[in-house]
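Starting off, we have a lone chain in the form predicted alone, written out as structure tokens.
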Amino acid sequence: MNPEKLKDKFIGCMLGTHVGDALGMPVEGYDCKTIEVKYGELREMLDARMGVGTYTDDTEMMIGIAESLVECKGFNGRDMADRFVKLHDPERGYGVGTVRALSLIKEGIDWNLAGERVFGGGSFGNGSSMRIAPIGAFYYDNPDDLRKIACESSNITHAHIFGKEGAALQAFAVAEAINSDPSEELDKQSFISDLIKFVSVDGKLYKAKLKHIKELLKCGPDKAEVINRLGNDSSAPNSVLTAIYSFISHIHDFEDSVSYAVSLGGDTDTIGAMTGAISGAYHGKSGIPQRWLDVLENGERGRDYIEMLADKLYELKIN
């Protein structure tokens, strides 16, 4: 692949993941209905709690495994779970299993057990699948330790298997994202099946639904029957599947993918985070709308900074 390219992509997938999530955080929780009453399509950044532009733990999260892959040159559990405990700003709207991991950890829990104690054996949420988009790319040539790091990276906060499969799944289809060329026509179906194969064994949910997005693709259904095949939740069965969808519908076009995830209504702001990066990584920051790029928050650990991160991790990637 063309470096520019492959670069591009790189600072796409992790940009994505802010605009997504920048998008749907000032509707998360509405229904899809409500959504398109008030919004009709959703095609502007709106004022939410913290300004036009601003992003959620799922971005604050994301910083923290792209700064922690930089500065260690590749996975260290023990620097990513401090650096979330260090990022972890309460505004940024955390959930409650990821706060209590991160206490824990804080209190001196060993940073690849404080999962495990979360909800009595680990959270299957989808908040380590919204911040995966840097290992996604780190890792976008090796699945096998694409899978391990991760799960692993996961365990911090979401030992569940759900929870651990999702990120996995997640960052695959970032992997595959950045692996395809989009000057050329991307067989949807083929796309599905390469995810499948890559589910494990201990994921037979999610490749049943990888199995409704294939007959998904080939009926054009209606919002509602997204919704109740694949769902819109914060789970991760029910909102991991749901991106890769919204992408792959709607492949030729990075606004038209995120705009659609967002309208789905529910967790709106870590589906359009997830669907963001996979769109991103597929597209590059050169398919991103410049209109949304120039809203994006932009201050210490803002939109130019998660792009030198971004570039910094290419760099780390081809030396």
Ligand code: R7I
Contents of the next structure:
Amino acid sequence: MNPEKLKDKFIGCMLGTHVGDALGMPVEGYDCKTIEVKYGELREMLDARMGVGTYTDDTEMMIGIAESLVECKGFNGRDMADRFVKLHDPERGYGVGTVRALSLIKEGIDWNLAGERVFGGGSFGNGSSMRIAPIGAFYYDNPDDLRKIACESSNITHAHIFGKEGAALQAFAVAEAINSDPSEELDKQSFISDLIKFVSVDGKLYKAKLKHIKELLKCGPDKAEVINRLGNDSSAPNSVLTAIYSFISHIHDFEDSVSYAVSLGGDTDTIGAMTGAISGAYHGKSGIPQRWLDVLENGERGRDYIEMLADKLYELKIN
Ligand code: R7I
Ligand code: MG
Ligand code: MG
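So the form predicted alone is up there; where is the form predicted together with inosine diphosphate ribose (R7I)?
To see the whole picture, the full complex is given below, headed by that same chain.
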């Protein structure tokens, strides 16, 4: 692939996470109908919580992953866990299971044992999937390493098999989007078939829902049916597939895919962030609307910092 294109895709999946997170944040927890009645199609960033264009835990943890990969020149669980703890800003709105895992790590529990103590055997929340874009990018050309590292990174906070499988699948969707050329017509059915093949034997639920996506793509369903079949809550099995569907059903336009993801309601910042990661990996930064990029928070660890991290990750990858 053309190096400039590949770099644009690395940046796109990480800024795409920030954009989807920031667009969905103000309506997190609203249902689909309420969003439609209040805002129609949500295509502009609203002011809420920490301000217009600000990110939540989804992007903050993604930054932790990217920093760690860059600094350690690859995966280092101890370092990644410590960065999650250091970056954790409670105002960004973390899930209860993740807060618990991070406090155990802070107390000195080994980084790869804390996750199992959450919810008695590990969380299957979407917290380890929402942050995974840098791993999808860094291992975009090696599915075996991608699976292994996605699962190990998940284990820090989400040790449940569904948590790990969701993170691996989301990372693989990012990787496959990087590997696809947006100037050519994508075969949607075979894109989903490749994801089905990637899912492990433990991920039957994911395989079944990917098959639902294949059916949904044929019939162009209404939003209620998509929510009913794929879910829109903060568990990984009820949100990762929803993001994959939002991307693939609106493949031609980054804005349409992310706006659609958020319009489904429920865990909007996270489904928006995961859709933004895949769609950004496909179209690159150049496919993200400038007016959205312009309003992203840009302080110490904001938009420019995220782009710089993506750039460093790309340089590490190609050198
Ligand atoms: O996964 P996690 O970090 O949450 C991420 C969500 C995103 O929407 C963010 O934007 C932020 O708002 O939080 O946090 P967890 O608490 O580990 O998982 C999320 C939710 O999944 C939990 O609150 C539970 O409702 C559910 N869940 C479980 N419920 C029962 N038993 C996850 N694992 C379990 C479980 O084992
Ligand atoms: Mg969030
Ligand atoms: Mg969320």
